[in-house]
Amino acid sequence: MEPLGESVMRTPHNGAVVQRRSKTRSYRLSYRSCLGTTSRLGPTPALTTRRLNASRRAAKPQNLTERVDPEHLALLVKSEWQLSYVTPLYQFRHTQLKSYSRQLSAFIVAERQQGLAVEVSELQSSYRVSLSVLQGLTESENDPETVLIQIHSKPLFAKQDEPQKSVWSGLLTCIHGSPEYLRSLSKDFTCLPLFGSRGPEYLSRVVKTWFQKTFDCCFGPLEINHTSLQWFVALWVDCHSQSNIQHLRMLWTVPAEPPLQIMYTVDPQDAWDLWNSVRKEEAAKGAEEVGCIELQEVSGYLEALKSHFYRHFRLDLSSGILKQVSTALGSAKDTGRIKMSNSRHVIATLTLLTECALLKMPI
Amino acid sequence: MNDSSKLLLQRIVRRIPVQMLKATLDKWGRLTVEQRQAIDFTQSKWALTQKLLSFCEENGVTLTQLAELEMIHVIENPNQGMWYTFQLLDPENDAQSLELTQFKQQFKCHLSELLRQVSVKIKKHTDEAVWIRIAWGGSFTKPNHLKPTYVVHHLQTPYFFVRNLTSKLKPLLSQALTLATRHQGVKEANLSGRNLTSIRDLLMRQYQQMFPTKYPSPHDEEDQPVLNQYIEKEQGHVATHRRRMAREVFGDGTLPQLQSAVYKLDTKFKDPSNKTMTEREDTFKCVVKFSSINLLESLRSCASSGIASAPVTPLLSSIPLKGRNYFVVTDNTPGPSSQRH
């Protein structure tokens, strides 16, 4: 059996194949969970095969207060945050932070003057563009640090000693990105996959043209697959003893005609039951290594609470799509928006977006 | 006018689209015809307000004729706002025999009795409903006429309607009209919707239903197109016979609109690979809701299309049967449709 380290980690972007575990049964169902979520996730690209983690360590909560700016972590957790990906950064500098500040307020100024960033409600005299560095946030050295992105501005009739306002904020991170894949960049390319923005839209695409141009990357929509949701269903749920999700809310569409939505809100304390059991019945079909959560004890999760739902109402939600999935420790919606509520989760929620991020990305 | 006559007559000229101003205000009758024709319905909302509270002041205008513009447009309009359904219990033996003169003078005076400052406006609509408009007031307040409570009800029928009732009033409202139309009692029948119209029809079963026939007419058989003939022959037969079944539980052509229906789940897990939940002593609780434009609608072709397993669930057929779309579901009446009426 392999040391957990490399069992956790698993994401080669060489051809080369890949490190199982020498059971048997779980090879069998961790090479079929991995085809199928390929499969979901298109076209993979010929270079890489890079897999989605079929088994990942259970989140720890972590009280970030001591790592973290308390005012940083408000900003993480205060609402939603559309996540896009991005490809590696090419000779970004954490030291030239302001630097890239002063050059960020000249373009949106610029644009504006073309008439591309202007929003027709909107007044504003002035941008002022802030990057500074999220720090605390990263855990492993091969992580570049985070880098916080805020625009703030002054309407246009304020008096002089009016504090100005933050009206978009952004945020540039990568936790617990692959170490292979990290360290198989060059030295001057910085990785920072998953990218959050918050704010008008019009400021979003600014902010993108100008890293596009600035830093020769791209960027792109990330949406968070089915399997993703469901990795969240069993990370949130498993917390519960450490903090009370209050609820498991999941929001369906089925393809009938007009459309139907299904909300199945779960009682905390039956999840976290029905949970605690499918991992049980895992674990006596084959012994697995502790504090680590599997795919198929994911999917089983998710099935049990299906086939509840098949019983009384004879409608089965795999014809269906999960779109959202919400509990007290955050809400993820499958057109990529994701909020975290709880600080203390924070870190387990950025490792699984990036692992996503990293995934989608087409280089 | 005072200040109340105003806000209120602001606020229907306000609620009213323009398109349908002018047909209202010619159905209310309280201006004159030259009135009438100097408006021009071209002009600004606000402009629209200031002319006809002159023309208002002029006539003399009290606060209930206004408030009786506003009924007429609410029944024109009935699918706004959210609608409660309550059913009346245990009619008394001539609850049957109940004329439309008897209810309103019992129920004004019943109504009166429980709270002095009431104001209460009753119409017989066309279809047989009985509209009534309550402004309620305080033990020392006036009648608010900016927050209306509208009751609907079909006589010697047992079920009326309800929009915006606060909680805190409802026992009031429900001990008149139970006293009103001779019943004993009254509960809620747990439908709500936004569409009047919808939840009214599916209640009195006023849609197109389809009964079970043993030799289905073939008129009854929509032209379905013919995609493939060699999945027709295979499952041509299956797929009729499964959309016969979506018709007979749900009903035919268009159906009564419902926005939601929600339930609240209370049962045991059952699960024969997992022990642990089926050996577990509590319940597991859960609450489903579905929500769709047209929920009906929806559920029929989940059924005819194979989704929703045929035969259809008890749980979801009893929202056309019971014309319910609240139900709680609980473990205790045997058999595979548990719930509790």
Second form
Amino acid sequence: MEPLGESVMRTPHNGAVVQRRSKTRSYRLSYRSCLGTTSRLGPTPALTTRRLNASRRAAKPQNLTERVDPEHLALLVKSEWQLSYVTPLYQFRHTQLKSYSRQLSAFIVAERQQGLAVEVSELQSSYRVSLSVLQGLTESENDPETVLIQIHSKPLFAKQDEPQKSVWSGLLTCIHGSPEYLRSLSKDFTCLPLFGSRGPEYLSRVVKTWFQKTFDCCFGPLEINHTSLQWFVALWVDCHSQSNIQHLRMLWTVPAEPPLQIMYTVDPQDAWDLWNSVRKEEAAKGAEEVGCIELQEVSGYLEALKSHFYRHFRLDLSSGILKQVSTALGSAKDTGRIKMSNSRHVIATLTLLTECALLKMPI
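Now show the form predicted on its own, given that the preceding structure was the form predicted together with the partner chain.
The text that comes after this line covers the one chain and nothing more.
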């Protein structure tokens, strides 16, 4: 068992030691294309260099209940999703979702009959698969419609009249995707880079296999790195005045023998007051755009939190790694698991995750 130390603290409002970086609007993340010679994408100009945003608009609460089906919205916010990235889908058409539903259903049954999905034995061989457009979840004219995937079945020994129940759900989405990248794609490709799944892992594998064979795409794990977790801290704390975050909890791993895990809990009002002080200091410099949050502010805020923790407990978190963040608005883990607990902030969360997925893609 790894030792777990927990600290619940009220953050002092003054005397913060904040280390700041030089002002910059953005920095580039460049990588080489990993395309094989047989891929239909071929060499695509201007797609091997990406820019990781260092400035974001502050999250604004949105009432999605007015434009998203309540049942779909409840599905989005009640569960924890495992994230993956997916490369552009070749010849995917939103108008063919009913046909895709039948094809995927038949594929799952065939995999089971061939013994390739032996774990499905506790479910009946009949499945109802539905692919549907999740209306109301696009934010820009370049974003493709979000696709919701649901698999229904029932236990092997269920009563004959017992209805099928949802046993797996998936989500393919692109919220505020890079306009430059989306416009550069051929019309034969649909970019839905963020894939979320909830349910048995073997069904996730079968669904991914079908998509890869049908649309010549590639899936990969989407971890939420240290920088992205820091962004979630800032974006969610920034919403406190509009939606009470109730708490700010951060799980840190500090190198030690044995490794030490620390749950750092901050009172929500203290977290908000400290964030305000960092924001006001940047605004006083005249370097802040109205309604925008800069990476420099995020870094400064985390440095202040770590400084206060050191002052109280004489433990330097700078040597550690941020592994998990949670508030009443949601939780994010470095393993690529996300939970959106408040529908008013779904768009802001999916926007950041879409960017993470686009940056992780090998093309």
